[in-house]
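One chain is shown next in structure tokens, namely the form predicted alone.
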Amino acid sequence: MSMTRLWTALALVAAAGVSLPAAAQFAKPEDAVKYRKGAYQVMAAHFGRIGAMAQGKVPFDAAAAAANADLVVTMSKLPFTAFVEGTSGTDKGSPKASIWTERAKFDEAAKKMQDEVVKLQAAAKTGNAEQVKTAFGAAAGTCKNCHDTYRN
């Protein structure tokens, strides 16, 4: 196979992968729910470690805060592809059906959270406990707002 054909084939595969709708990434709605819950669980664990420091429940550790913030930023990008129609419910913690009718607002709330955790990451890299506490509060507020609006 010539290099031109190889690059063309690779480009086609990449384009096909990018163009797939989010629902196509999951064989069943339950798969999307598992993925989403797993991403949130990991994100919450690392966010909670920073929160414990911000709230004075554990001593502030600048290196641990920075490492956890890095993971929170990475994890904050993952769950949103798994919000596909057919995955809402009425049980506690499940997404409300309004996500689908207010998708632009939901996506905006997700982006706001992602922006705030990037600010938390920057604060953590300073090693300043007060900056981390302030940034943690702002990030936590975005989580609460979205939960209050879009989560049962």
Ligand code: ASC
Second form
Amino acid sequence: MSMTRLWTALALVAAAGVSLPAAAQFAKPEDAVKYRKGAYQVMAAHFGRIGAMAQGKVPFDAAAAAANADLVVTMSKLPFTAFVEGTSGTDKGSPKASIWTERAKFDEAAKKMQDEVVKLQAAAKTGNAEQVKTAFGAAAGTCKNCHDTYRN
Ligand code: ASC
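Requested next: the structure of the form predicted together with the ligand (the form predicted alone having been shown above).
Full assembly next; the chain just shown is listed first.
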């Protein structure tokens, strides 16, 4: 290989490396499980703060709803690269093996949730409590749908 071609090849590898963090990489299946649980835990915490407002448990706070919705949108992008083969289970709360036998359907359910939380984010930006409540309900429905189907 000429030096020019070698440098071209190295540059391509380096460029590819820059985009790697976009998809989480895991050394071991257990690392993916930990990552997944952590991502869902943070997402649920911020989603739950909006839920408390939607359910009238705490007063509606438009700025807090918007900040929490932004975080939910960010977190919603994270769990799915961590559903790696070999991480299904039968314990309560663990993912069913059907995720991997019908991955396209699972990914579609995930995409629905991601779309609904973007709508929740837009609703939160309006500062309108009723819109937030409606969008929260729709987003929660997509969480439940996936849990009912794919979570033990
Ligand atoms: C939440 C949370 C979920 C969903 C789900 C909706 O706040 O932690 O997993 O809503 O309960 O049915």
